[in-house]
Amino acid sequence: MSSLPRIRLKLEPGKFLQIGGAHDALSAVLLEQAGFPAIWVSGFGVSASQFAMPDVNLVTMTESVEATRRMAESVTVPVIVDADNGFGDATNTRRAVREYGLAGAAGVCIEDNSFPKRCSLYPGAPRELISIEEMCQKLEAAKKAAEPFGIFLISRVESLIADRGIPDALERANAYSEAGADAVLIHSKRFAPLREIAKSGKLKKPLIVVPTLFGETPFEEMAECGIAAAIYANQMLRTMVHACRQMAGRMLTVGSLSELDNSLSTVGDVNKLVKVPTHWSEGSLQQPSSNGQSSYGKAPHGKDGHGPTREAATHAS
């Protein structure tokens, strides 16, 4: 079982919950200061930033947990993981469901993407979806796996990205549902038919969106409509492209660095946002202990300078 304190997912009826996609530990960090109250682990951004791959499973379930580990360290709000379609069958999606409870996830997603998956925002890709059966035997698999750690099960339909209509992508996310699935994520490439999926009062589970094919519908409408949460799944790892590019195109054209300051954190943001401690920041440099150890994280006086300790707590979107 993980060591780490665990915040359990919840949603609730009538609260839509909004939920932050990270690419790595320090953009959970930025997320979680902003106010999101939980955070999703986004397969495309990990893919995109910590590799420079596609979202077609070349990262290993290996490669996944240890980033979701990473960002569970860094945060104190529900991490939720985008598990791709579990890499593999039934016994690989029990297998990654526990490491990622290892790992300290308070949510899985899984898809119905055949292997390997192509992302859903890959509009020319070639596109499969493993069979309802297939796809409900990974689900009761992973809710075994996820039992003892309080997951919350997230089940991910692809019907309407490969154009199979709303009668196909209700009849999936309710098997789904039936199979252990807490909540249902439909994936759309347009907002009317989850409007009208979300208006049936068909669904047996929440309804789960990722908004990045229709940014122009309000979240208010979405709440209105009765979804569940919405998730933010690449803004910030898109946020950071562009940044990025400008600055590494002004980089070679300044004549110095102070040029650059305004459009820079100053150093001693990025060091508070990775806990160090202040009297290393704001002192004088200090000098080695006698007995050559480091005193990272021990504040003058005996003080903790690393920041606050996690508690366990209950979230309630």
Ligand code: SPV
Second form
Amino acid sequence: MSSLPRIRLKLEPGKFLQIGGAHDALSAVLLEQAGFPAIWVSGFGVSASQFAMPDVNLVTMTESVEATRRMAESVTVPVIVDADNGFGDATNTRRAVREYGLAGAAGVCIEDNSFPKRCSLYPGAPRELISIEEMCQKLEAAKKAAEPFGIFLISRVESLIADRGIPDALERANAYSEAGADAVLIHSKRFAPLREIAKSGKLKKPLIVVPTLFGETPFEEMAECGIAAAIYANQMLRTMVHACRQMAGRMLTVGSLSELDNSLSTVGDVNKLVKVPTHWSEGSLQQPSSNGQSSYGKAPHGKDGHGPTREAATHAS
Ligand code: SPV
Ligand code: MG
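Could you give the coordinates for the form predicted in complex with this ligand, as opposed to the form predicted on its own above?
Every component of the complex follows; first up is the chain already shown.
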């Protein structure tokens, strides 16, 4: 088991938890530094950023576990994994939850999409949900695997995405809660049905939402309805796409690289994010030589004139 101390995930009544969606370890670090108290390992984000693939169960359990491990090792806040549909049946789900536990996950979310899944954000995609009974078997298996790790189990209901209506969503949410889920994530294209569900008082476990498709809804309104948490699932990924596309185009048009500096983090900034000074002080990187130049880079980059060597050496002292 991973030796890092793990903070358990808790949803506290009356408190609205904001969960930041990450697509890789560095985006998880940036979310933690911004103050997010928990990280979501986005399946959409991992598929897109690490494989340039659609979110349709093409990423394997092992690849998802490794993505999770890298994030869990990079932050101290709880990491909640989007485990899609558990990669198969109840047996696959049980193994997946155990592997996520070993990788340092504090929470795991299992959805009731059939295998292979179709991302909820793909309009017009065929949508089939597994039966309530089959999903409950998965959750019971997941719960058993989760317990030794203290993993918080989230069950995800796709009824509203599949246009099955509020009664189906409520029935599934409560059946999943009885099967062992600690919270329910009801995904939706609109906020109105979630407001109705939250205000009905009929849910047996806390409600989590993903506001991607109803981004105009104020968080205050979500909190007032009693929603326990919102996942900002893909804003980091979309920022990366937006900024990198612009930069890719500009790099081919400028006359010199320093024309781009105002749009860039410095090399020194990146060094700090990946803890170059700490790695030095722990002896895992070569010490700079007496002339101040390390073996892995001596050209100063960045507007502040701090190349990798000088910046890191300063912080190591
Ligand atoms: C993800 O981030 O992978 C999610 C949320 O599951 S969504 O993409 O909206 O389905
Ligand atoms: Mg997903």
